[in-house]
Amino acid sequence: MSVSSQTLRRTALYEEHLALGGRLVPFGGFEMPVQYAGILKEHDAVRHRAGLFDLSHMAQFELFGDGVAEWADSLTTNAVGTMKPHQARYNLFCNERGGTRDDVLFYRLENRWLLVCNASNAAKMWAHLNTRNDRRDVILSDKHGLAALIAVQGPAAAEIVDELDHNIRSIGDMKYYFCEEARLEGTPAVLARTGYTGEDGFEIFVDGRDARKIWRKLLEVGRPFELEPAGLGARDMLRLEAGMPLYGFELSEDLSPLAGGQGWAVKMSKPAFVGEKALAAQLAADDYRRIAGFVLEGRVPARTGYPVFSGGELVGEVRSASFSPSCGNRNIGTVLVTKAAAAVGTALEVEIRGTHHPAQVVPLPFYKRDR
C-alpha cells in the first residue's frame, strides 16, 4: 500500500496491539493489526473458544430523526422500516448500474439508529449519505475514528461478554441479529448480537475514549476461557470459511449484490430505491457473472486476480483465496464467473504461474457452526 504511515489514522487501541506484539499494517486509512501470535492460532482460538478484535477502523454514522427509516429505505437494497426495535440487520447501499457502494449494517436503537460502513468506504459513504439527504427529519452524525468496536467471537463469547460489570438481564439469551443499549463496566455502550466470522459472538460500541478500560477487562475475565487476541489476518480467513463477502473482492461498485451472492438482502417488492431498475434488468436477463465458492486440488494456493477456465475456455478470475483449516486444511476460496461456470459441482482449472490447477464448485458457505 503507498499510504505512508504518516498518514495513516490510529484506533483508540494503537497502544494495546503494541504492547500485545500486534503486527501492523495499514488497512482502510488506519494502522490496524494483521496479527499476533499468529493466525492460524488466532483462528484455532475463534472457532473453538474465543477472539478478541478491533474493528474501531469501521466507520461508525448515527442516523437521527423520524425520516430515517423511509429515506434510508430509498438508498438500499433491503429493507429498513421493518426492523423491530433493537433490531440489526444487513444491507447495501447501491449506485445506479447496480454495483454496490459498500455492504453496511443497520442497528435500531431506542432514538437513533447506527449504520456501520466498511472503513475502506467510509469517505465515499458519508459523501454519498449527504449527497442524498435533503430531508429536515433526517440528522447525520459521523463518529468515523472516535467511536470504538470492540468484538469477541467464539463459542465462549457469550460466557466472556457475561463475566463483565453489566445491566443486562441475560446476555445468553439475546438473540442474534440484536442489540442493547447498556453499561459494560460503567460505561455507556451497545452491545451486539453480531459478527463476521461465522461463529456466535457480540460487537460492543463504545466512545474511543473508554475502549481501553473495556479491551483489558475482556482479556482479563477471558483469560480462564483461553481468550486470544485476533488480527485482521484471521478474520478474513475466518469470514471466507463463513461464506460472508468482502468489500473489493466479493462486492465492488462494478459487482451487484446479486453478482455477489447477496440477493437474498435485494427486495425488489420495496418502494423505488437507487439501483432498483438495473437490478430488475439483471434479474430478467439472468445472464451475468456471479461470485461461487471452489476447493482446489493439491497444495498450492490461489490468489485474487488468477484466471479460471471451465471446459478449456477462460470464464472468470479469483476473487478470494485462502488455507482453510476448518475445511480439511485445504485450499478454497471465491472466483468469479460466468453463470454456467458458477453450477455447484463444475469442474474448474486456476491458472498458478503457467500451470492450470483443477478445482470443483461447491456451495457456499464452506463451513457452519453447530448451532
The other form holds:
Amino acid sequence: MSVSSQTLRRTALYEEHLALGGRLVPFGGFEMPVQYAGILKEHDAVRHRAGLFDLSHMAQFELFGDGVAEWADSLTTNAVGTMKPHQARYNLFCNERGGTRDDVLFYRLENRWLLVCNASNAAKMWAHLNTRNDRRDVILSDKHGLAALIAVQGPAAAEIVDELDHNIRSIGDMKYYFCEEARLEGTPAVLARTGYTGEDGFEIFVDGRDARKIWRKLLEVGRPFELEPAGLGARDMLRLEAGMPLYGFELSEDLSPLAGGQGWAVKMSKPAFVGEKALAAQLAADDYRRIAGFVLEGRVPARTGYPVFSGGELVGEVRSASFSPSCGNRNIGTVLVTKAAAAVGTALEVEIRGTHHPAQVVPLPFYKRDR
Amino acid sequence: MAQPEGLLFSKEHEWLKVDGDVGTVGITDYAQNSLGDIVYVELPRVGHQIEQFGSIGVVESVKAVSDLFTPISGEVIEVNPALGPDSGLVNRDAFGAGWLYKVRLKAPSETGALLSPSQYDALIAEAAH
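What would the structure be for the form predicted together with its partner chain, given that what you showed me was the form predicted alone?
Full complex below, order starting with the chain above.
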C-alpha cells in the first residue's frame, strides 16, 4: 500500500465513528466515515428527518483584527466588508488566472471571524493566507485538527438542536446563514445555520475536547426525531442534488468561479481582488467551458471523467455524478462543457463503457426544499 | 460470518449454486456489503457464452463501478429480471432473490477450482486483516 494509515489524521470523533460502525476512508488527509448504515438510508434521513455529520476534517482558521474585512476583500471574489456581525457568507479565493484556489465560508462573530476551507486545500490555503498577510491589523490562527465541526442537517434539525442545553434566545428564529457565539451543554461553541445538503440545518463549532460530548448528546436527544449519523457519501449526494459545487470537481485551480457556476459570488464592483482582471476578461469573452447540470436517460450511472458529446462532437466531460433519490431515482450530475452545450435543454450523450447514453442539460439545482 | 452450505465461491466474491447442468450465480453477502447501495447491474445477454473467471459485466454502487467475473463457463440462459427495476435486491438478499444470472454449464469439472463455504470464510477473514 502506498498510503500508510499512520499518515492519516483522525478527528476528535474517530472513536465515535468506529463505535457506530462507520466505514472509514481517507479524505482530505483524515480518516473519515464515508457511510454508516448506508448512503441511501442516510440521504433519506437528511431529506426527511435529520442527519449528523462530522466535518472536523475541514480547515478552520480564526481571523482577528480591524483589518480582516478589507484584507479578505482583496483576496476573495464575494464581498466581505459588507458582512455584519453574526453573518455567514460563501466566498471564493482565486489565483491570478481566475482559477479557484478554494471555495470557503466566512463567519463573522463579534470580535473575530471564522474561515472554513476545504480539507484538501488546508495547507495550500494556510500558506496563501500567510504569504498575503503583511498587515499588522490582521492576525491568523490555524485551528485545523484542534477544533471540531459537527453538522445537524434536515427538517428536524432546529428541533433537535433546541433539545441541547443552550443559551440562544430562539433557535427556530435564527436566520439562515447567520451564526451566534453560544454555550451548548456548558461549553463554548459557535452555532451557525448553514449547511451543504440543501436542507435546513446547523453547523456547530466546538473545541475538539468537547466534540464527543456534543456528538453523543445530539444522538441522544435526536433519537425521537430519528436522527442518524451520516457520512461523506450521503453528503456528496445531497450537495450535488442541491447544486452545490465540490472543490476538485466543479471548481479547481483551472476552473474559475464563473466556469463553476458560482458567478453570483463574483462581485466585480467591489475593490480590487486577486484574479479580478482574469475574471473580467472571462466575463467579457464569455467563451469559457462551464459547468452545467444533466440528467441521464436510463439506469446506467455516469462517473467523473466520462466523455460527453453533443450532436456527435466531443464537448466536454462529466465532473460529478450520482444516483439521485430526490430526483426520482434518476442519474444526475454535472458536466464541464462548451458554452453552447451548456444551454438548458441541450441534448447530450455520455459515453459509458463505449456506448453513448442520451442525457439532457437541466437547470441547477436539481433539488430545492420547500420553505 | 458463516456462508450458506451448498454453494461454491470464487475469489472474486461470486457464488455458484449447481442444480443438474444449470448453475445460478450471484455475488456474496460480503461483496454486497463492501460495495454499499447497488444502483445498477450490467449482465451478459441470454445466449452469451461466458468463460470461467472472465469479466462479464459490472456492478455499480452509489460510490463505485466494479467488474463482475463469472465463476463458471457456459451459456447464459436467464438473467434476473427483478434487478432491472430494483438492483437494491442484491443488497437485501444477495444469496436469494438478488441472484444475477443462470448458466448452462459447459464443463462441470470447473467447480473444482472454486472454494467451499469454509474456504471462502477463511478468504474474507484474511481480507479483513
